[in-house]
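Next up: just one chain, as structure tokens, the form predicted on its own.
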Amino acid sequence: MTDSFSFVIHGTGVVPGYAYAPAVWTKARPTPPVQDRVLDESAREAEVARFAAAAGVVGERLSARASAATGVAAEVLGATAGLARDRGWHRAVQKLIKSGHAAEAATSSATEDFVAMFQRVGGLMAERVTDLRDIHDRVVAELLGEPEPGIPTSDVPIVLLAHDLAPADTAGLDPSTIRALVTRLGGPTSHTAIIARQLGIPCVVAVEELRRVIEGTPVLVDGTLGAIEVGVEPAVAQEHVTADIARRDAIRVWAGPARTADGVHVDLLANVQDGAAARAAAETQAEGIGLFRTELCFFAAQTEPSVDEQAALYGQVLAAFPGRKVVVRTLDAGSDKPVPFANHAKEENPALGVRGIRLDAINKGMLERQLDSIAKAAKDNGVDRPWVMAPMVSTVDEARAFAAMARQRGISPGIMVEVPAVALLADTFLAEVDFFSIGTNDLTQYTLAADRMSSPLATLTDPWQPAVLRLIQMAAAAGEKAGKPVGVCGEAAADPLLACVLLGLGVTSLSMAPTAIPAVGVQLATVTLAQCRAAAVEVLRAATAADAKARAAELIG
């Protein structure tokens, strides 16, 4: 390849590490043609039959996925499995057929007439129409007894290109054949850059220029700063990758406690979801939970879990770390995460709207009720008193409320920096609570108020963005004045390169998918707290997100 060839084009790196291998893109997903006929009456509810159990099997297909999936891929999923489910998307198709559409075509259009309306809807429902038309294509597929629509396949390793890629697709996978994956579209919170650092591939997204990259091309892939590099000697891309190679070799190995270079001790800690997740999390090296999401157990629940129900659930998840740290999140339904008992009404702007603690304000009792629940918990597996933190908090008479309702209880209570209210008044908020915990994509949309699902705004919803690092050393800052811990468990904790940079700028803990914690421990390694805490001064004064990784990764990559 001549020099006249070669160029660089960045997006946003979500997973780091190099990868240099030829470009294979996905291919048009096929969705066959369909074309429509009027059925006779009496062909209706077979034609109905015939839908149902199209959708039946591609729902299977991916609840049997997901069964042997882990983490936020098996979550993913499933919640894909269930939208084949999904009975306001069958009404409409099975309307369409009834009325004498024939099932692909009924499909397909109920499909777009879904996809319209969440569009309108905005926000984070947004990121429902790649999952939904994900399901529209496999489901025509079956019908009419086509190959499942998915990822080219390949025998040698490949970097994986794509404008976009449905998270059931990205949960599917081969590391050892796909090396890296860059999308035109993404977000660093989309599912997509979830799961690839779950399974941790390299991954750039929110590539606007990737269409410049011809099929077959070698490029290098760098996942931390987010450039894919064509035209690059290959012996010079070997040296990166071969370097990246003994950075994974060392995480493959990496057993923990977290310490830095100097042996300062850093918690590490998981992300989950429920029972199995935290079983899951306690065989690694996981040192306790700093997030557990209470509200995706709940997702099918059409009525309130009673005290006891609840209790049994969150028992679970203490059960599995047993004498140690497990800090246990309130509702935080509502917006992308409807739960159905609670009364959510529509909203023009669901992600500003009522959500997390504000739930208790249409839900006269039901805060009160988890929290009763917790205690139960907790006095059920011998644990003395709970950590517990409040999500969407953003005045000072909430968390004040909280702390008080936690601690008749023997809670112990904290919130979450979420909203930028509570980074800027964080000495007073801290009078009120025990602790924070900082929930990094949250916070970046509100902060540069961009929907963290929306891929045109990516670059905005970056963690690296230098008024949200600020807002972060503002909350810490805050903890480290009245002695209280704060911790961050959104996506952010995961980047081994920022871990290092939110230790510089006082963070006491990281929660993370614990799959991510041993990139994140090897990093750490690398580093002492000095370097740390200059690589944080030098971040702060950055003027863009690119500038700030630029000068992290120059003193600590």
Second form
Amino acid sequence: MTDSFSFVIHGTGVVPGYAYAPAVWTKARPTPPVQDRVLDESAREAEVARFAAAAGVVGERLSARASAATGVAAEVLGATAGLARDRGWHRAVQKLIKSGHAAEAATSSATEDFVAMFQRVGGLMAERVTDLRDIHDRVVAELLGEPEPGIPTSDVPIVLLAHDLAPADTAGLDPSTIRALVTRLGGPTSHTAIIARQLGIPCVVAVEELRRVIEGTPVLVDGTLGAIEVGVEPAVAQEHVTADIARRDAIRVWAGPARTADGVHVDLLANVQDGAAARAAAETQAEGIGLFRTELCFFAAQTEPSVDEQAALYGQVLAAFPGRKVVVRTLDAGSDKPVPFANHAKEENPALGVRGIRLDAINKGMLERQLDSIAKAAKDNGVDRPWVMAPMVSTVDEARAFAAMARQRGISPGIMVEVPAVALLADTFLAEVDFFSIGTNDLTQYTLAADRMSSPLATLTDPWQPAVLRLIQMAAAAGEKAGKPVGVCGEAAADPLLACVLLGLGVTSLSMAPTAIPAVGVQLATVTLAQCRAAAVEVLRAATAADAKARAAELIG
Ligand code: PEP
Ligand code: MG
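What would the structure be for the form predicted together with ligand PEP, rather than the form predicted on its own?
First the chain shown before, then all remaining chains and molecules of the complex.
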């Protein structure tokens, strides 16, 4: 093979692992006829029925796939099926048909109106845009009599390439034939990444030059470094894949607890959102809870639950890990996590607005009532001094006031390091509280000034960005100096290679989705603390995220 056929392109690696197989692109989306027809009055009722039938078929198909699936896949398919039946969207399409448009054009036009509305609202609503466009494409294909767009079926292993993947596409993936996922768009928190993680297949997103890969070409995917290699010797590719299979086997049987190769114990904890998740986490190798996102208990609550009601909910999480570390986070309502009873006005720029601890100013007493509830839950469950942390702290005054409120109630106070201001003044902040927990999702968003939900900005919202690593190092160093714990509970903790670097930077615990724990545990077992420290020194010399990752991989990969 000549050099012109050999090249490597890069994106953001979001699920580690190697795969080698021919590349196959997803099926094209239908293009509705450019020319709209003007429908005769007498044909409009039938056209409305034709649309309803097409949307009905699409909804049914998705529901059937939802029933056959499990876990996140079932939830995603069920939610997308629900969109196909959305009454508001149906009404908008019907209105356009009744004013004389053909069903295809009416579907497209109504969808674009909804998309514009979702994008104006932002946050979680904006994330539904991909789902809505997916439903649009499926319904239009049905109206045009074309095959349903999306994932090609294959009996042999393939690497699936796509511009972007709709949630319903990713939810139907079969890991026995699809060995890796690579997309031009998407970020570390996109549906593509979440589903790939659940299926345990390597995944790379935000590969700008992906179009260079021609259908059928064998490609080597490196989900750690985010590299797609074309023209690699099959024997060399196979070596990587074989080593990776051994790694995955080790992950499957890993029983914990986590230790480095030189025997240093590392606390691997779980991120949970309610009692059920905490009980499920207790069945895994998680040694406790590093982040209980209390706001996720209240997505639908129109009124603030009473102290007793809240205490019962929090108590379930404490009860799942008796005698173990459980870190409860006070409400992080606002921005992408609206909580109806927290009631704050619509904001132009909610990620920089009234969220987290800042809500206390407009909801007097809400934070104190939550602390009362946590204290009650602790008492009811025999927990002596519960660990509770506040999100989105940005001033020392906020930290001091929070610590006072917590200590009055026998609670051990901590704060999240999510705003660069806290890392920059880490010593001063840490003098006020008992511990830090670094939220790398928000810390990255605020350091790089890049919306964590934005696909086009995925290369910026990467915790390997050297500026983020430097801030983590500052927070961890303050912890070492003060002899206080500094954990990481953002997605960065779930990246096996980065987890080793975090340990080397001085972080004392790592909290993540329970499914991510074994891969981190296996990687930690391959390195010594000295190697992690050396890797930490090396990444702090890097100028780019890719450089930082490559330096770490060189030493401990
Ligand atoms: C974070 O910001 O990293 C974090 C853990 O908090 P959340 O993802 O809930 O904002
Ligand atoms: Mg956060």
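Everything quoted here is computed from the prediction, not taken from an experiment. Numbering follows the first chain given and starts at 1. Heads up, when I say rigid core I mean the largest set of C-alphas that superpose within 1.5 Å between the two forms.
Does Ala477 count as moved between the two forms, where moved means a C-alpha shift of 2 angstroms or more after fitting the rigid core?
The answer is no, as the C-alpha of Ala477 shifts between the two forms by less than 2 Å after core alignment.
Can we say the CA of Gly323 moves by at least 2 Å between the two forms when the core is superposed?
Shift at Gly323: below 2 Å after core fit.
For Ser99, is the C-alpha shift between the two forms 2 Å or more after core superposition?
Yes, the C-alpha moves 2 Å or more.
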